[in-house]
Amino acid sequence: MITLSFDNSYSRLPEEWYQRITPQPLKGAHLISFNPSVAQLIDLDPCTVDPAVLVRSFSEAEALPGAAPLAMKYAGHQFGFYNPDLGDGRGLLLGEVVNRRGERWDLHLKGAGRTAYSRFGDGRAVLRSSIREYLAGEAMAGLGIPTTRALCLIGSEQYTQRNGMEPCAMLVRVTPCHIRFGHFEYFYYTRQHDELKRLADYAIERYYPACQEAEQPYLAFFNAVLEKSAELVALWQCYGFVHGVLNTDNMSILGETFDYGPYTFMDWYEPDHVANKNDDEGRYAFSRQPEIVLWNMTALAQSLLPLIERAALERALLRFNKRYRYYQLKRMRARLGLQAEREEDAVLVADLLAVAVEHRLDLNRLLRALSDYQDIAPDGCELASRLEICALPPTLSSWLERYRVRAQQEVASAPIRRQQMRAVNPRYLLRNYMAEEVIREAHGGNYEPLNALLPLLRKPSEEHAGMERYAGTPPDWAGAICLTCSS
């Protein structure tokens, strides 16, 4: 029996905020990955975890001591139009575990069937997308990019409907807070201002108890996630991440990635990339993904209305583009080892981009290439030899002798700098061809490929024997790929 030590405080709020049920079991259920790092936040120890207790454990309520299953009710705006028929439909929080060290970790099945908010699905995932979930965790991670993670992945020898016939699996997500924006929107637009005080109260307690002191908590509160929003979102900017479907029942009130479905970390880099094929009218573009996201915080703040008064609101939200710009600066900065601030340096970067747009280049492995980069020469050759490309436009040249100037005025030596790059430009991407590529050896019953690139994903900046190919360009047939909603 797996043992926890389970403090269910979103349960003891008011029943109307969500039903409580309980798991439905999966037909014939199996481990299919087990995530070691994950297991210790909650104190489990992986060296002493039954494969086969895990799996009853999660996928039967009874087995879980402690557990109090729950699906929440929220609400939320989904490409730009509000929908208040939305909830956990096909996900529970299982409850609430308390580690050692004094920190809460929420336990969510995702997959666990039906509840009152699945509206006309069957509240199954599949196996496709859990991998896709999982994977993007571990990806996440390992870039620094906040993020929800897994615990584990079931899969099972159930069936359901989707793009045909497909495997349903469940994923047990693990993270400190299940606390969407669209959590807010429920209880403003039902007019329900009393619940959506004691909701922010729970909130700020839980997650922002500095806030408690100041003169305006609400108002404080509001500034946190701005700043974590704006941080979180500049960091998807940098490492060229598209989220898809960036609805606000989609947002995290800690600042972290959640939800994954049609992501995308973009093979080159193209400011016009829609990840997901379901929408028509690019709202999520890559390019769009600073401004919805302010859009969104635009949308809590009207959700925060009964409690902070509008001027304060709107004077918070004019600070989002600034500290952005700070935050992607900042992480440019270091992706391309420089370490004191200059003025010039926003140019650089704008015009680095705008350089990657015009060539169609990979900007995560041309700044993994002058990481390792031993003399930035200027005719360029070992560079274009990695970048897998005959010579070098001369624009990027052009470029590069800037480069070249700037990182002189360093105090660090080039050895160090490169060091330094190394550690924040990953050699290694979770492009979608390898999601892919583990996705259909899944459906054919092997999960040693998924296994087998879970390391790479997690410690992305070294090196691993055997999966260079990974590091190249990827395959001709991955632009065929094709993601929407159900990824």
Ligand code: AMP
Second form
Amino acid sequence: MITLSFDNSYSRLPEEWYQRITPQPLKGAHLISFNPSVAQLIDLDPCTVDPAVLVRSFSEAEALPGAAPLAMKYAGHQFGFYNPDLGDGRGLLLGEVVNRRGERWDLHLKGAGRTAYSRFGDGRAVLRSSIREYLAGEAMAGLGIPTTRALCLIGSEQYTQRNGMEPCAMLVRVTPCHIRFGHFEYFYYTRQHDELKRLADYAIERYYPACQEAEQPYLAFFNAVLEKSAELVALWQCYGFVHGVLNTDNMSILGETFDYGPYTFMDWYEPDHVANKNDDEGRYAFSRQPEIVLWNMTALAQSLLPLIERAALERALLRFNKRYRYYQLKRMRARLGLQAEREEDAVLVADLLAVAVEHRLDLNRLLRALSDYQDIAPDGCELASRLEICALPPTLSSWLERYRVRAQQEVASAPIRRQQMRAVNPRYLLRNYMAEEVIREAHGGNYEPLNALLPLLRKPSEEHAGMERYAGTPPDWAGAICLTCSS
Ligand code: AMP
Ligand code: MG
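The form predicted in complex with the named molecule is what I want next, because the block you gave corresponds to the form predicted alone; please supply it.
In what comes next, the whole complex appears, and the chain from above leads the way.
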């Protein structure tokens, strides 16, 4: 039996906020992958866990003493339109574990069967999308980008219809927060203002306790969410990450990357890149993400109108772009090894991005290459061979010359700068083709490649013997990978 220290604060909130329901086990459930670093977050000793017990405990909550499984009600804007009928349609909050350090972690079982909010869905998640979410959590954590993660991935012998018949799976998601922007929207649009206030009080007490001391706690809360969301999207933009489905029900109030679907780390820098083939209008294209996160912040602001004065919310929203640019420049400076803050840096960064767009360069590989050289910037031939291109485009050469001059103004020695740069410029990134490869193997019952990828994603800046091919150019077939909402 698995013993965890549960204390389920959400299940003490009003019964109307959720449906109490237990998971429906999957036929032939078995452990595919277990995440020791997440286990430690909830004081679960990775050395003594029995896989069979683990699977039973998490996929059949009766076997998990202290859990109080429930499906949360929420709503949200999907592709710009309000949908009142959302909620945990295929996932359950199993409960909250308080670890020895006093940290509180939500355990959420994704793919647990139908709930009151399933609408026409089957309540299941398929192996393909569960693997992608599992990998993404580790990749994001490896990059230092806020994210949910997963404790384990559970496979099954049960199939459901998606892209043809696909195997079902379950994922135990672990994060402090499952409250979405859509939770607030639900109470606002159903005019339950007392409940709205109660939710805000709960969120402040649990996630933003410092706001309680502020003159206007609800406004301070909104500002704190805005700050975290601006930082999050800035980090996505720095690494070429496209979320794919930035609906308000996929936005965590804690500013973590949340609800992974058809996401992509772009193989080359392409502002118009749309990760999700169902997104016909390109609403969630890469370059639009900052504006969309601001749009989502506006939706959250709207739903907080009963608690915060309109003018104050409007003023707060006006700060978003500035905060986004601040975080974006901060990380890009770090990636370029520039510690001093010079005014011309913003233009240097913007020009680099423009060169990357013009020549369809892989910004991540380019920046990693700049981190690996002895000199302050490599010569053209070295860099071209590293990027597997015939010759450096002249615009990149002249940019490199400017960069060389700028980098010479830094106080830190070149070796120190390069060491710092490597920490934020990964050698490896989770490319779509890597996920596709391990999914294909997993469908054939081979989970080794999936598990072999995890150490690389967790420490993407380090060398990983035998995995070097993942640091190179993606194979030609990668361009044909088609991702949709289907999960
Ligand atoms: P998602 O696209 O995963 O962010 O989900 C959007 C909404 O649809 C949420 O309310 C989900 O709970 C619900 N949903 C997605 N897939 C399913 C499914 N297979 N069965 C039931 N509900 C689902
Ligand atoms: Mg979602």
